[in-house]
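Given as structure tokens, the chain that follows is alone and in the form predicted alone.
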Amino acid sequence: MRQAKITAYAKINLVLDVLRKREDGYHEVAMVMQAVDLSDTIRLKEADRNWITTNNRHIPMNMNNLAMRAVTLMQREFPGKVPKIEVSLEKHIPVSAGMAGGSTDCAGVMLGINKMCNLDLTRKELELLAAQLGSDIPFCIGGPTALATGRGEIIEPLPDCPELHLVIVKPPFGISTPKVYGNLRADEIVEHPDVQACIRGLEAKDKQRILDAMGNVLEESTFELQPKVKTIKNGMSACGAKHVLMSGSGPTVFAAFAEKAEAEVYYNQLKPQYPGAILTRTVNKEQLEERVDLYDQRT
């Protein structure tokens, strides 16, 4: 049996719109999701039992971890083909950040097992399996740029985003996604972001059109629950960024730039105020194709 090393990329939302609350309790959404070059490293190998190790004390080291739920799902779906697995998880994506850190780790485990065990599942087949575990996980299987609809699990690939440069601030607290959606009054939303304008910008490879279309209807709900997120967004705008947005349900906020030099100048200005700020960029399809590296397992 071979071992697998997987690079699991974080995501941001360039656009997040909520259309309505559904009868099943979920919300109907339309989101342009984008992978970014901030990643966790996952290593998989055959073991005598399922278990996980991690460098982050905030990650549950048990079967409640999404990465381990991915292992048991694959074992249940493919009995006799997927052995017991040891998962080693090196975390770099901030926890509880609205950047799909848990979801991308889950997707990474599924991608790794698919190759390690020669299951030969297609991306679409993996996405359908992944939807059993969470709404963001199908995007993390596919990506790097996609339209997510339904409750977020229906993924339609979009053209690669032309390289944008991002400065990300994750505050030292988390926020509950269910609480943010529960606090949202979907029928009272007056101004919706223009998802199609963002898609047209992607199709035209027009960075400015993409930046101008950015929007997130969850911001006001999150700001009500945690006003410090609004303070961070306002502070980042005051430092000179024109395009500042909360990612997902928060609490992470990012500033987006068309040019690397502009982002670097802004990052250096922001760093004294937010020492944990991260400078990164968007990811393209070529990078995602190289996510999984297989090698012989040593005894």
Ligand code: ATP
Contents of the next structure:
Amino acid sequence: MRQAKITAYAKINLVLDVLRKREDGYHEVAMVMQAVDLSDTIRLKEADRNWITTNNRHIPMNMNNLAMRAVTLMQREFPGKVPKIEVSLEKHIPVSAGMAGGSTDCAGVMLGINKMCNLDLTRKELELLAAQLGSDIPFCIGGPTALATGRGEIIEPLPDCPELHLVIVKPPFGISTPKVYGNLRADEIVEHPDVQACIRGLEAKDKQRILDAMGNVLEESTFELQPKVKTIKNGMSACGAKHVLMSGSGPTVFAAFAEKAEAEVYYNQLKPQYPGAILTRTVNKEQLEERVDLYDQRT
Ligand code: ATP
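Please give the other form, namely the form predicted in complex with adenosine-5'-triphosphate, since only the form predicted alone has been shown so far.
What follows is the entire complex, opening with the chain shown before.
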């Protein structure tokens, strides 16, 4: 059997709105999700037992790793077709950052197994399977730009985002997504971002309209739990960025720019204050379609 190498991209939320708390305890959301050019590298090969190696000490190195949950799911769903697999996971996406790091690894393994084992599942079929493992995973199967509704698992593709340039700051602490939602008073949200305005901006390929529509209703909840995130957002704005937003439930904060040159100048200004800042850009459909690479197993 051939081996697979997968580039698993992180995401940001251009818009994150919470509509209400549902009876089942989840929140009804409307999010414009966007894949970004910051990725983990995953290698899959047939082995005599399931196991994982990774360069990151802060994530589980066992079957609880989301990459391994994907292996188990695919083996259970397609008995006899999916062998035991060794996963090598090279992490670059910050952990517990609000950038779907674990979800994209999980999606990447599912896409890799689909190709490596000739399962021929469609993207929709993979998205439905992926929803069993987590709300952000269906988006990570599809992308690069999509509207996510329900609890985040219902995905509708949107027109590709024209290339935006991003400067990302991940503070040296994580934040628990359930705590951020738990602290949110959904019925008291006064200002909802305009999801439709963002979609119209994407349809028109109008960078300025997309940037102007950015918003995230989880910011206040995260700021209450971890005021340092607000300090970072304010510091990033003060450094000269007009469009600064927290991603997902945080604590990552990003500044977005229409032009690469603007982002580069800003990055160089910000770097002394935030040495870990990352300069990147949005991912388009062509780049995403080349995520999975099959190659021959060396002896
Ligand atoms: P999201 O944006 O989907 O809410 P996140 O970016 O905030 O996710 P992750 O980096 O996915 O957070 O990590 C969340 C938790 O998942 C951590 O406690 C981490 O230990 C665990 N985890 C399990 N597998 C992985 C993986 N492959 N990569 C990163 N974290 C993983």
